[in-house]
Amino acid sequence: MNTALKHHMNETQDNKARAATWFTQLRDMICAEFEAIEREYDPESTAQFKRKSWDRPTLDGSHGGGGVISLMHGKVFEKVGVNISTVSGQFSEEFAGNIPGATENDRKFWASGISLVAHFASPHVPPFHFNTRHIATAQSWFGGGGDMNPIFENEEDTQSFHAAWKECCDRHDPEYHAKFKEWADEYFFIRHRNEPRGIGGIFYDYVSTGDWEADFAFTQDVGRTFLDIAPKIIRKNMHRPWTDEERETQLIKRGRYAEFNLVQDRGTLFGLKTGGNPEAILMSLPPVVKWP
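Using the sequence just given, produce the structure of the chain by itself, in the form predicted together with another copy of the chain.
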């Protein structure tokens, strides 16, 4: 092996490790912040994230890996799950055709990411979804996004949520925000209901500019932006009282969230249909739902 190639391969390994480490650090920061919110709401609260590790089954030549589910049930967060995972293996022939850099003869992949869904006790605190990931085949790229799903839309929150993503995106590429916001509007749309899932946010995939450091910096910034904006909106709304009727509306709205994830969400269906861990994949489902 020549020196340049060896250098490239070491660099690639190093990049993967840095991305996976970042997702773990971000997980720790988010969990700490969410636990702090529980304490602020109720100093007596003992709510904390519980962790559960899982290993990926290593069938037909796949390399394995696994992940950790962190789940908390509190007074503010009725249910919040934060998953991290790092897995590698071979795509099935069926999937390989749709994945950049994967070919019939080279179906190997490596993927690491963080994914989060928060459902709140209060109908006035909007559910959040956030995830970022780094994927490597013969190519490598970043993807992710975040969206907010208010039961009762609050214009101020909507504006501050979009503004946070715009500032984040603008720090990296002036074209990112318009493109990734539109992608979110398109992606987080419940087709069979002909209605948006929420107010959107950003959604991005296949980000690979040729400058790995810049792409990684963007994905890190997306994580830090979520860690900044979600707690602000949670703290702003968590003390507002609610009525039984508002709670009922929330439980019904959650049905739409479940429908989207189970019928349409790419990550969910990909995971379920490729033998992923259903407990980790379905941590996104709301704690209580009504379809009256």
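Structure of the form predicted on its own (previous: the form predicted together with another copy of the chain):
Single chain only below; no partners, no other molecules.
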């Protein structure tokens, strides 16, 4: 093996490790912040995240990686999951054709990421979804984003949420926000209902500018931005009272969320197609839903 190729391979492995470490660090920061919100709402609350590890099975018995599910039920968060995973293996022949860098002769992949879904007891606290990931085949890239799904839209919250993402994107590329906001609007649209899932946010994939450090810095900033804006909106709304009728509306709207994740969500499809843990993949589903 020549020196240049060996250096490239070592650099690639280091980058993978750095990305996986960041996703774990971000998980810890988010969990700590959400537990703090529970205690602020009720100083006597004992709500905390419970963690469960899982390993990815492989057909040949080799180590396929795994992940950790972190789940909390509280008085503010009716159900919130913050999952991390780092997995590797081979795509199926059928699925490989949909992935950049994967070919019939080389279907190997490596993927690491964090995924979060938060459903709240109050209909006035908007559900949040967030994820970021790093994937490597013969190519490598970053993807992810965050979106908000209010039961009753609050214009002030909508504006502050979008403003936070614009500031984040503008720090890295002035073209990012318009492109990734439009992508979110298109992606988080429930086609069989002909309606948006929420108010959007940003969604990006296949970010590989040729400058790995810059792409990684952007994905880190996306995580920090979510960690800043989501708790602000939660704290602003968590003490508002609600009615039985508003709760009923919430449960029906949650059904839309479940439909999208089961029918259209790419993360759900990727996880199930690559031997991921079904409990972790379906963590995103709401705890209580109604289809009247």
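Every value quoted in this text rests on a predicted model; they were computed, and no experiment measured them. Think of the rigid core as the biggest set of C-alphas that the two forms share within 1.5 Å after superposition. Residue numbers count along the first chain shown, from 1.
Colleague: Under a superposition restricted to the rigid core, does residue 21 display a Cα displacement of 2 angstroms or more between the two forms?
Modeller: Residue 21 C-alpha, core-superposed: shift of less than 2 Å.
Colleague: Using the core for the fit, does the CA position of residue 272 change by 2 Å or more between the two forms?
Modeller: It does, since the residue 272 C-alpha is displaced 2 Å or more between the two forms after the core fit.
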